[in-house]
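Only one chain comes next, encoded as structure tokens, the form predicted alone.
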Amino acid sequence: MYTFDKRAYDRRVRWFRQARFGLFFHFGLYAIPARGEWVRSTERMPEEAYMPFFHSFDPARFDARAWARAAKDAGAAYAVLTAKHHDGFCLFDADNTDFKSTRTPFGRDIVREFLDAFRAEGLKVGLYYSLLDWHHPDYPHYGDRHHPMRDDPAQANDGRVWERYLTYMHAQVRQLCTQYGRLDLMWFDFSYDDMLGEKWRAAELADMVRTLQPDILLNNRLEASGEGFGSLYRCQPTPWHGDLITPEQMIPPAGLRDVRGEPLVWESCVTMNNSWGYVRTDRHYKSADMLVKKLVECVSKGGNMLLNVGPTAAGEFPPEATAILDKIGRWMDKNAESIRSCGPAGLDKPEFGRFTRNGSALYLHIFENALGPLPVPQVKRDDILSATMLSDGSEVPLSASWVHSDYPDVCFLDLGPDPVLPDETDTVVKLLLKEGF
């Protein structure tokens, strides 16, 4: 049985700490009604009303290679796909159910195509798997907090055998871990009420996954939801502990540390608009500029950002998502060095934006220009070996202007005469610092 080993853990999470930016894909039958992946639950939709989406599922324009190229061009280092969401529909050729993509008019194993395409682009790959299942007859219906039939006494749980569902669920996870090649991340979702930990036979499940995929990372949702930090935070790791913490739709105010003050591995999962699965009427998209700055914020606090795309029923990215990824990609093309393998700088947040750091390289993410030369707090002039614009490698002079002569202990940079920053999203200046700073 698995036991926690700090040295092995640090080795396992190394790539994740370096990656910093990933993409999440929520795709399934729910793209057809286009009202979100929770549509069955929120609308108390009975099974017979949901099944027409299964019988018509045929995303004719799905192209896993195009998805993978878009992810790589956006600067993502890894990607996670919903192999099965709460509705129980499998995007893979599951051995123990016909409720899967290979039994729809589409007839293809989407998970396999996804994994093959993303690996071919050199990206790490992960699969989301919901512990919930609103399709399976043995999953609790009446009285469950989330099941679509939770309020229907006619859907009483007499005759439902929980252990039978767990055997079914464990078998699907085993198949994903044995028939689809190397997986870098298993993204379980989620625990609630008394449905957590050993209710899922979590020690057995986590041990199986880690035995079959020795280098895989698990998130913390066998023991938590988007709320709750889990047992690594308490420094009392359970056999089913999460390797990473998963705050949802927010960025922790000061990063995350355990009860002893040591930094934790975490990933903020966020949507581009307000929805995970495709919602045709949701046009509340965040700007690419904002998302770049939020990525920088995550890195500056020691975390990753997992940015969601909800493809349409046709299998394509919404045009707004494509435009956002294109703009993020153009920024990452010139500035990824300030994201990958970077983390907190150990300095207070500057007024102009954020710091990220990788060893002796300090990256100034300038969101807002100064009036006159730019002050760099907490860094002395003598500590700087060089200052360059990250986008093109050109020198950024240290200012000698008389206007800041009253502040001899503060280092100022001369960004030139133009008050408009070279990159209005985030202009990055790289400072190479003396060893030991």
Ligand code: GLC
The other form holds:
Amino acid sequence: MYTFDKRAYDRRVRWFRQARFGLFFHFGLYAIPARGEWVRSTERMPEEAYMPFFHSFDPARFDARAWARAAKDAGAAYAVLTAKHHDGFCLFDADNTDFKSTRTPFGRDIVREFLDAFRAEGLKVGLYYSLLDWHHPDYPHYGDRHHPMRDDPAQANDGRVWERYLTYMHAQVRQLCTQYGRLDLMWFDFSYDDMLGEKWRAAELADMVRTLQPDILLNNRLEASGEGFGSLYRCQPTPWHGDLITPEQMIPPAGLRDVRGEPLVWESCVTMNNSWGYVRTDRHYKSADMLVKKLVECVSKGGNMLLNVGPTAAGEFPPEATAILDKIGRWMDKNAESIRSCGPAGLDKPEFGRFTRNGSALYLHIFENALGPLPVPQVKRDDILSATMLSDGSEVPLSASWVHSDYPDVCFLDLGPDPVLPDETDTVVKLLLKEGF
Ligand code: GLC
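Mind giving me the form predicted in complex with alpha-D-glucopyranose, seeing as the form predicted alone was just shown?
Now the full complex is given, and it begins with the chain already shown.
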């Protein structure tokens, strides 16, 4: 019988709540057609049409250490790689299939190289593992909601043995949990229709993963997808409950709480452009400025942001992704303290931007300057022990200007004579507050 142990739970999610910012990597054969990781499904592509990508897969410029350095420099504290996506292609040397990177011209175990390199940079590591599998003959084809061959009656499911697929899938997860060292996060994807929970033999699967990797975190997609919060939200945890909720391509309007009102652990996964896997023609990139602000938004609402990179078939980040990560990294280099280990401030969202907080340190993320001295709502002058610019430690005086003499109860900061904020992305002022605030 599974019992939910709240103390063990709090202990294992601690690093995750502190990490706040991670990178997601969607990498696989689909980088070659460069039309997204769903290409087989959206184009109803038969297996034979996909196999040429397997036979030519050779990301010659793949360098896990360069990826890991870039992630570290961007300020990410953890990273998650697609060990297997829905197409079924394994980026690791799976014992029970030939459909894997080690059997392509590339011939290397990408998961192992990734894990070694990211751990060496001090990042926590996670693996994404698709519960769906469009390569395996025992996965339902005809009539499935997502399978590439869903409309083809010739691909009827007689003779497909579901239990055989489950055995295969469980064995792969076991191999990842036993032969690849310590994993910090297992990111299953995803449940739909009746394909959820025990259909995946989820109790056994979750138990196996937790037994083999006692400290690992599981996401909630054995019982949900980007839709549905899962059983932790309902305060009735199933044996396969996720440790974290996984909103996708959005940030929950007010963070996430369970039905009793207690804060939940969550992570918004988001793309830089509009695609997970590499899509050459998708140039709809969010700016680094915007992504920093969205990261701050997640933290201010008690969540994490998992930002995706879809490397090219050559094994490199698209140049736009590199530029974005560089710029995020320059901001994080000065301001990570206002992200890591931070959470909601317990105050209303201020007009100038957002608050994050870690104990007695309150961080003012100023996206928009005031005209003149900057009002800090809900904080009194007497509550403030010090105010400094986080980027350089310089003092930020409290304003004594006559212009706000009619507002004696509001505290104003004097950011200096320049109306333009020193960091146009997000200028962070750190307030040390009196105990008890
Ligand atoms: C979706 C998609 C998938 C992507 C994932 C990331 O569930 O199926 O392609 O990997 O979201 O969250």
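Model, not experiment: these values are computed from the prediction. Residue numbers count along the first chain shown, from 1. Rigid core: the largest C-alpha set superposing within 1.5 Å between the two forms. Shifts are known only where both forms have a C-alpha.
*Asks:* After a core superposition, which runs of 3 or more consecutive residues shift by at least 2 Å in C-alpha position between these two forms?
*Replies:* 1-3 is the only stretch that shifts between these two forms.
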